[in-house]
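Below sits a lone chain in structure tokens, taken as the form predicted alone.
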Amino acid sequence: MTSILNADLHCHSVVSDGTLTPEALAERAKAHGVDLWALTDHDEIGGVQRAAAAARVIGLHYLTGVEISVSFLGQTIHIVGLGFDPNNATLQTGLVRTRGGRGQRAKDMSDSLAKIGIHGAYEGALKFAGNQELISRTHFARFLVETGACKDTYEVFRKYLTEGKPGFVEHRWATLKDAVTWINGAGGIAVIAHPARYKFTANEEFALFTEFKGHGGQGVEVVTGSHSAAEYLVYADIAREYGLAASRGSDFHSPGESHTELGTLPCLPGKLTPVWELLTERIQYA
């Protein structure tokens, strides 16, 4: 497979915080010209078999995927795992542990919102959660849009659900070492997701990439729905500097919410090693 492959290796289904089923996402990816696809639900691999089966039926090449929530230097960052064995017991146990605190966090978020006059947020968010174990800020955002508190989910996050705002509750996720070790142990490749989103200082970003590489991480998202065209080039240079493979993914969640459609990103910049070239033996061919 070549570097100009239309690979989309980052998106979410109703199994975590997307609004489409794994089957509908596979069909949407195929319709938008995707050649190689991965479903990367948050801290959950319950949809990967459904996604693989759907991809096989419609002739879409597929990689197993997950996006693991990690606490690093006081921020939540995300590590995507690709091409792993979903039956690996250590990975499964680690993801269960990572998901475990979401329920109490959601109730604390609801209590916090109630103090400013927004009541019933937990029950309202739960209506949007296809998987109760994975209730998240996105589900709260959809509830607040439904009630008319905000016009869209982006406004909700700005006003209520980011650090320092009334609905934000910090949660302790997996460590960077945990996430990379689980993915590698299951035969996959760990990838830093949308690094430009984290707003680290130069020294903090150096620490992230250095520690990630030291734990055995092998990839970074260069072209993603969260990056600008200028940031594609910045992280292409960083991929080369650290000897990391480059990944590509829309981070698609919903037709009504996502800025970037499945399969519509530009190609990776030149002189990079595409992450899928390291995973040829793991690709499930249609």
Ligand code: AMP
Second form
Amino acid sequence: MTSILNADLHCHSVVSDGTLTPEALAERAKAHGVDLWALTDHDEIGGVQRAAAAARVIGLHYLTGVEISVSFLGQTIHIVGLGFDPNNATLQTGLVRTRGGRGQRAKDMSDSLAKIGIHGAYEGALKFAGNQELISRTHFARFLVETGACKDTYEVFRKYLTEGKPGFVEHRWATLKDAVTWINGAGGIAVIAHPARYKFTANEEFALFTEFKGHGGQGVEVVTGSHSAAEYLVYADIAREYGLAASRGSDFHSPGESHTELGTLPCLPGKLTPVWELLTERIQYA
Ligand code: AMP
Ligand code: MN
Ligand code: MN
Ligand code: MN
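Next, report the structure of the form predicted together with this ligand; the form predicted alone has already been given.
Following is the full complex, with the preceding chain placed first.
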């Protein structure tokens, strides 16, 4: 296993805010040349068994995965967990707690959209949710595209669903320490997801990486669908500076919606430890 392996360790199924089943994603990853795959649904590991079984059937190497929502310095960030034991009770209860507030948050988002004349958003979004426990802003975005309010989900986020916009509701997710500790406690590796997406100052970003390392975090996404080519290099340097392993993942959610297809990103830049080299014992070989 080397850095030239086509590893795609970040994507979403109907178990969270993707539109494909775990089985369809496994097939799609295989069709796009992926050699090592992880499904990383938001705050949920309900798709892990199906993903593992599908990967085995079609001859795709597989790692368990999840993407945990975390509140850090007033922003929402995401921590990906890879290669953990999905039967770990502390991880499972932590995830139940993390996703637990989503129902009320969705109702508050809907009330807030109603004030600007957008009605029925809660019911509308719920219709798009494959898992009623995991209602996400993405489901609201799909509803607003369906009503014709916006041309695509990106426009919905820009106009309605991001900080300061009318449908945005503040929410408290897991702490950084909890997310990293749950993943490590279950024998996995914690990875900072798409770090270039956060709007941190240099000092805040320093705090994120330092505290993440301090809690036992070991990886960072360098090549992701959320980063530009220039950002691959910035975070490759940061990975080396902090002694973190590097991960690669498309963050694929849906055909026709996601800009980055499974398995199509460039390889990791040189002189990095690929995160899968730390996980060889955890890979489920097909
Ligand atoms: P939630 O966990 O409910 O806050 O929803 C977060 C999800 O919304 C992310 O995982 C993305 O799938 C999607 N998302 C967040 N920001 C954007 C954006 N600016 N454009 C498109 N999708 C976004
Ligand atoms: Mn998502
Ligand atoms: Mn994310
Ligand atoms: Mn994601």
